[in-house]
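Form predicted alone, single chain, as structure tokens, below.
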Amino acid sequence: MELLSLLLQTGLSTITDVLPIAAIIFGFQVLVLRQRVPNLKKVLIGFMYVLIGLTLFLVGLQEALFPLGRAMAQQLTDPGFIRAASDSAGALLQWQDYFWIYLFAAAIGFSTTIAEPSLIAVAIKANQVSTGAIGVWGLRIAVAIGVATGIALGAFRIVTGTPLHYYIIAGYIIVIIQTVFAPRMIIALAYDSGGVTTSTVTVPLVAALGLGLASTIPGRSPLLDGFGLIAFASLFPIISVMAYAQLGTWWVKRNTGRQQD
């Protein structure tokens, strides 16, 4: 019975949360452009299968993941877990002492980008556009290796308790230097892909992360050290894919070389 009242519960605000999207589409329809919406009930029946997905999705992140997600960020932070990994009893923690937690935020951070539904949209969208010459699987893998190497780095800073605006000035200074030699057809879906991976999936997990390692560790705040993992999730995706497509033009140029020698 309460599988079936969260199912509901969850329904009713998927529909909430959708009819807005469908009132404007609708209405632009009818009331702007003045036309009849095509194929009517193949429209509706794709906004139905909308509706469930999200709702079963909702439900499975909330009985099952969250709680994992939570659970083994708070199992990874304790205390009498780092010193029995590290062998460090009785003495003070390092920053070293929290590899598994670096492990840990990466394997997180990557499978979780992988498993993003906003990501795999865009994916599939750059595809087509493209005529296949971004991949989807490539575009995917360059932006879980980005968000998995923010997210560790952003564990590291709350360890060590270093300031953000440090992590955060530096990305951007690379990011600015990889937009004068990256590619042009790949800016503007690098910078969107920073936007995309922080969504349903990456969000809870990677917040729950940064405040269970900020409660446990010693002189962190969960305020102050707890947030931020998210704004490393969101940068550096572009730089590895703006990354991805400099080795690809790299890659190629080369083998152009050799052909021609």
Second form
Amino acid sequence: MELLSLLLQTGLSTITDVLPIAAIIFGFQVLVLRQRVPNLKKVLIGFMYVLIGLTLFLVGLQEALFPLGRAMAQQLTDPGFIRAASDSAGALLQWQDYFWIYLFAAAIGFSTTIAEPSLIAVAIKANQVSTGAIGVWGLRIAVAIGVATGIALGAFRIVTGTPLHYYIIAGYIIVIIQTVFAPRMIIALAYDSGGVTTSTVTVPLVAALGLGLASTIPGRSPLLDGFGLIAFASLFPIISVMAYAQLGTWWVKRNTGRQQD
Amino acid sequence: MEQLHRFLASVLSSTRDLLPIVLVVAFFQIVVIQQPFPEFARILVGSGLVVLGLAFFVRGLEQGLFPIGESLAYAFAKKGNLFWLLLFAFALGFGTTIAEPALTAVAAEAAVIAADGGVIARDDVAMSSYALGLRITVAISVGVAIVAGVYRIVRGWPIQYFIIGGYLGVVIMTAFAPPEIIGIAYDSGGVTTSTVTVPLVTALGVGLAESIRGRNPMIDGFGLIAFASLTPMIFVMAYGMVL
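Can you swap the form predicted alone for the form predicted together with its partner chain?
Entire complex below, previous chain first.
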């Protein structure tokens, strides 16, 4: 019963979310372009699928994954747990004692990115446009590795308390250098990958982890330190996607070089 | 029969999408935290819904969002009127962002922070007008981003100058913006790109690049999302500085 009302509620909010978009599209279609939508019936059914899909997806996340993920983030960041898991008997925890948190941050960053619907969309499109040169799974795994690295590093930053902007500025310098050397066709896609990762699945779990860490470590403020993880999660995929393309071209070059020998 | 077969195949592939999360959660629950699963049945039902939802969503993408985005792009390119194209770009960016629930939540949170910091008065009127102002700011910034991004595709300008310039702007703004707005500003870049907007905007960009002669969809078509996650950071920090 509770589930049903949650379904209805989420369905309604998804409709209000999609309604302005539909109004703009069909408004321009009718008033400005003055043309009929090709395959109108099929497209409308597609919109229905999107509505149903997003509703089920969000309700499922709220029911299953978010409570569990949040509880886990809390348990793992609990000083009692960290003390029990570490060998050091000293009163002060060292950054190494947070080993499980870095691993959890990386693992949850990777796995939630794989399930991110926006990324699936961009990967399908990139695969079509590149006529298969960019694999759907290749891109998704590259982005997921980026998010995993970013969030683990972000957790490390909260633990050590080093300033956020050092990491972000260093990251952007790497991005600029890679931009010069990366194949041109990957650049725009790589920049886009930064934006799509921080969406429905990743943000709530990562935010819980950041806030949990920032509120249990002495000297950290949840307000100032809890936020940075999202910035990390959108920076590192840019690096990893460009690296994915660079490795790909290097691999092709190496193999063709061998064949000529 | 064929319909059923296709549906089962997409459910199977969604299961594969969800599998890593299940493995990670199970590993940490059993091996690291060493506790039994609370409310196991509920988690199972929820995971089933996620899988079904993903399967429906991907079907809807291929059947609804991608085709409409592309057909709009082709129609605008054929019409050849830049003004209407840019107006549409702005409406799409603004309209999809202003109603975004995640943004509403972040804006309300930001109002509380601003009131705590003494930037605005601690009453409902001041706080809700601050939150509304923030939402409008972000929505305008996304509208501007899509306009700039679409214009870039039409012109075929290289994206890196815009992005690098934009991030330099973010860095400079960070140095001057009040510290309590910075976290919110960085987060607002992430909340603007919703699950419905991303496929639509991507299809629009790629469709435009495909239909304009001399543009390469791979090089020129992507990048709208990058613009839309960059400008809100700058605009929100500016909002924090002006108020």
